[in-house]
Amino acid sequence: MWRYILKRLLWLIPIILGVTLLVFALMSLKPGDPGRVYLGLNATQEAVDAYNESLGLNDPFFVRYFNYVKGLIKLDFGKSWVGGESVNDRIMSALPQTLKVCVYALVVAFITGLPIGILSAVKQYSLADRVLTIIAMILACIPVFWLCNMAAMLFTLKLHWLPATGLDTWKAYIMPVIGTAANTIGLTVRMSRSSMLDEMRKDYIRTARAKGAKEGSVIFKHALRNSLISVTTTLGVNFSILMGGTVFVENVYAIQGLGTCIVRSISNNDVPMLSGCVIILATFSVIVNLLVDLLYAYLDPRLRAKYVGKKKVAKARKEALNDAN
């Protein structure tokens, strides 16, 4: 098991390096003059050239990338081209807002989507199953920005129940969290339903029923645990989608998170700020996928047996060689 964990941890290094290289290359192709952005339109060309030289922008691409990676190792994302603000400080102030919304949305998607999917699978082809399946398909396909705007118009402008901006009170979290979780709820319902149906058709379920096991035990003790493998993988993959979806949600509800920071940096042609935000989002996505893989290994005994089995075989082979000698 530890070999599997170590292998997955080592894979993080080339993945994150590849992400940084891709982001840096794309940002290098972005048009714009950082010296002109920072110093303003009235600055002389000599001052602009001197500022660009101080940033090392006249160096070859791989020299600039190497220097950028050295800064990332020290957790230094550089300074903003607009105002000279530290990218680290801006990200550290914005990241907690985005993580709160995403984590709450993931929890809501799990505690609502999983039971609905189980109910839909148990009541297959019933009226409840058909209604829940239609609702899940609508939630999975509905545009996030449209849902957030409609929710703000209804619950803020017309009913005056919920605040429209910020995350100052618990009520302020309701619309952003539900708007972020809507698509994931629909996908979780569909995935949990299909996984439960697939498990309930297998031989070990029929064997458990033939032995007289109660239906609740068959569903929750046997079928649910095995179906959680697919559901967990889906939720882990969708965490990346949730963090990307906050770009729409945060701008609708004026939340000062990474999504708002990304939109502003694009508008201001602020490449260091944009690169830092994208790399942070990509890194969190990679880390969450790693945690999902580890949880997958915990839920699936076959994967654990694969690595434990190899270790036992190697040990037995070593003992056989010692006996032969």
Partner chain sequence: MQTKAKTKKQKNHGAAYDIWRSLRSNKVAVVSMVIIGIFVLISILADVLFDYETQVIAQDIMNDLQSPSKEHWFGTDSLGRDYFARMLYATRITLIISFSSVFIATALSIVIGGISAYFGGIVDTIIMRILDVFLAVPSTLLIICIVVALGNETVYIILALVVYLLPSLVRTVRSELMINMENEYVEAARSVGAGPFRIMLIHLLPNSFGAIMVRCTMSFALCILSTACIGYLGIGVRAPAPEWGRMLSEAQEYMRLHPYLITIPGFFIMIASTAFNLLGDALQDAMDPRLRGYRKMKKKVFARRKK
Given for the second form:
Amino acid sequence: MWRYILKRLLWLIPIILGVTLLVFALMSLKPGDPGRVYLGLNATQEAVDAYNESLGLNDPFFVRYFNYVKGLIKLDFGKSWVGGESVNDRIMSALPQTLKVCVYALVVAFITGLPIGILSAVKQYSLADRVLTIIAMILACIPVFWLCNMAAMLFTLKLHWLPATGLDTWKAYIMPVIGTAANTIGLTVRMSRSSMLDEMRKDYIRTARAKGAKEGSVIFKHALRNSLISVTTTLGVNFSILMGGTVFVENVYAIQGLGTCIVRSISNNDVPMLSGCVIILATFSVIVNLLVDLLYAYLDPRLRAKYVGKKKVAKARKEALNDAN
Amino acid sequence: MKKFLALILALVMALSLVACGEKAPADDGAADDGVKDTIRFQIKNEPTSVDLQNDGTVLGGFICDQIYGKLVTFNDKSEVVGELAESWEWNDDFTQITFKIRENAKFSDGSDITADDFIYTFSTDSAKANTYMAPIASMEAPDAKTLVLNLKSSNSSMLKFLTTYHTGVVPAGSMEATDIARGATAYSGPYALAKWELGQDMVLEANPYWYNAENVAIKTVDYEFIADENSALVALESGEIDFMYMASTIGITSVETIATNDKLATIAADQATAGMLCLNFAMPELDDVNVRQAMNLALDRAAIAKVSTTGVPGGNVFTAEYFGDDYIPGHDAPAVDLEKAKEFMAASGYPNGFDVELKTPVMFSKAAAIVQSNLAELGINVTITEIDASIWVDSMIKGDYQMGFMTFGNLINDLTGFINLYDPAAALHFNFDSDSTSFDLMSAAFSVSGADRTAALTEFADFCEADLPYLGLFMENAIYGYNADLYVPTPSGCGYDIAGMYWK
Amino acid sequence: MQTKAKTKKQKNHGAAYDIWRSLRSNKVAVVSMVIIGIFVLISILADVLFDYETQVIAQDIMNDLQSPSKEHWFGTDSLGRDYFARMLYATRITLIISFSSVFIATALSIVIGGISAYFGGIVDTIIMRILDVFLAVPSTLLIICIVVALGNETVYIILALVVYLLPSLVRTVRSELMINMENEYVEAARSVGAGPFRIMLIHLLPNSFGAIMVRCTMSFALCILSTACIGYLGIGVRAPAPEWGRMLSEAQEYMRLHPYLITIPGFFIMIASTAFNLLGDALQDAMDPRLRGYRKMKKKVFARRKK
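For the form predicted together with the partner chain instead of the form predicted on its own, what are the coordinates?
Everything in the complex follows now, all chains and molecules, and the chain you saw is the first one.
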């Protein structure tokens, strides 16, 4: 087990480095003149050139990249091209907001998506199943920004139930969290439904039924456990999707998170800020994926057997035999 | 199964810890009803710095307006009146001003504002690089409350330069003591920056030592950062914010929506910002004055103004009544006259029209579409190229364009800077090369005042109309929405004065 | 169904025909295909119905912001352009971009996945890790970065979408190939002297065809949504060309008073991506041999139970 964890942890570093290289290389392609933006129209060309030089803009690519990574190790993301503020400060203040919304959204997506998907699978072809499938499909395909605008107009303007912006009260969390989670809820419902259906068709379920086990026990003790395992693998991917969606949600609900920073740095052509935000979000995505993989390895008896000792395998086998009875 | 449930439980518990671990939600004192001295002010983005000499964003400047006091300011009739300065005196040839600072002018920590503070603030490195303080040659402080500014050359516009927040004052030595971008040690304006948590909250408190403090009704300004206009409008309508500022104006839809709501009001103000169509005279077709006259009469300014601003069509000379003594009457925007325009085209060297490229950032794409169809009537085939707003100014400076949009702001205090645009030595100029006296006008506008200045500016205005170095499109108009229970005074040339607002 | 097949003369239909038959009987799939067909038709006929220059690009400010009416079926936008015409052309642009991206991404993924599956070992690990790096960056952000860095010409948008779609497509191709490589006929082919490419192209790929097609349809839906997302942020397809996301973004300003300006594009986006997703689902069901008889049986059982 530990070997697996160690292996995955070691891979973390090259992947994150790869991400930094990718983002940095992309951003270098973009022409930018921070000197002119910072010093204004009236500054002379020499002053602008000198400023750009001081930012190291004229160094060759790998020198710049190397310096950037050196900074990253010290957790220094550089200075923004707009007003020279420290990108760190901005990221550290914005990160908690984004993370809160994303984590809550992930939890909500699973808490609502899983039961609905399972219900839908168990009651396949019933009216409930068809309706839920269609709703799930719509949720998975709805453009986030559209949904958020509609929700804001309905719940704040027409009904006055929820506040329009910010994250000040618990009520303020509802719309952003559900908006971020919407696509994922749809995906989770579909995923858990299809995985549950797959499980229910497997031979061991037929065996259990043939043996006379009650329907409830068949579903909850056998099929559910295994389908949950395969749904777990999508946790990581879904978190990634959630983080991509925050850009739009934060814009509509005026949340001062990383999404807002990204939108602003796009319009300001602020490369350090954009790079920093993207790298941080990618890093979190990688870490969550790692945690999910570890969770999956722990839960899936096949993988566990590979990495876990013989004693535990015997114990697990005994347990499985008991459960089937 | 149990293990899985246990894991889920652990996760949920961890999450609740995250939530509790965060600081308690920001205290909106304003949420309590009946508190009549707080205003929740919406602006589009959080500023990146409040360094008055280097503010980074337009919104940073807006906040600097509230927290830094300056020597003089504009009143709502665009006259220069004293703020921290009680009175002033020019010498005979406009090369020296002597200011008398108010006795009761104090910083927010209670210390006196003295001439030495001004000298310190105007001597920093960023001050020296700032155009507003560039005309200053040297300064003296004969006593604590008297400030003498010696100018490099005769410049009667200097008073106007001193009305911007860039010429505000901070306590001597404070720029070294603290990071001015995050705030000063003490504030000289009607408000002081009481709290600024990055990404969360920005709150101003009334400065108790402001010379006019007893007339300041709003004691707390709580800024809300809402980037999306629709969300801000919803927040205004639901009472979460009291004033909707955006970045400098709200859009037409918001104006129309507020018009149907009794609880809200709008206030409009002309802005000293002009929109214009710039022509690169390196292109021979555009160098032909008949072509320019033709284009001038073909542009539908009403339509362009409607899609570009909540504004009014502007002529070719950017002075407006609210410019005060810089206003040059009789140069209004011409109406569309296609007949005459076609006559000009026929008289030009390109009667059959020509092809030209119009570079535009997204914000002007609608205006560009209108320009394209207007000029098509003359046989001028305009191709619209969209460019990034971030490199827009850059490409204008590099001369890498044929036609482009430009806005130029701050014309009230910097009309002469606008004239600078035609100086070939300036970073941004338009390759305009004319035999007229346009460049001499610059020094005339600096060194003369009164009737002579008006004469010089009139000459400039006439020249603009005859030679058309640019095509004026509109003067920006700014409209803001706010809660109708709030009294908002007419804005001055310096913008909106929160200190003058109060709850009715 | 099965009894009927017995009496009919048995023709030698390939797997594709079976899939098609299964799809045809699935009502949802049929509806999706009809919708997609309509979109494709619209894209082709857009030129015929509305002239680009006069109706899509030229503005007519005096006529702006008209609500849907008989003259303008979808109303006019803020510059007075007919919204219906713009929607038709936008459909074409979106479909072209999505189709190009999916096609290129699929072709590339077949090559890369093939190399990865065939050579295995270190080559496989390196390729998968590189793809992991691309996957690590959240999808929307990756597309944003690429488009911001290179510019928002159509070519770069397609490039960004291809980069976005590649990892999951390669994974699908690779796992399908790997599964099938275990089969004996590969051994047989190899023993006869067939080279790796021949094996892959002629034997392995046709078997993986189904799974790849499913991924393709899902990718199509993702493309549509992503193009709209970056259009919304203002870094998508350039003006004055119409595109759903961009139209949504331009309509934001007028949302309060003229909601039709955003409901219509939003609706189209949703319908288009839903149709593709449903089709992908149906394809997946159609390909599963266990399901072909199973579903019909289940239906009968369920119907019986109801009685």
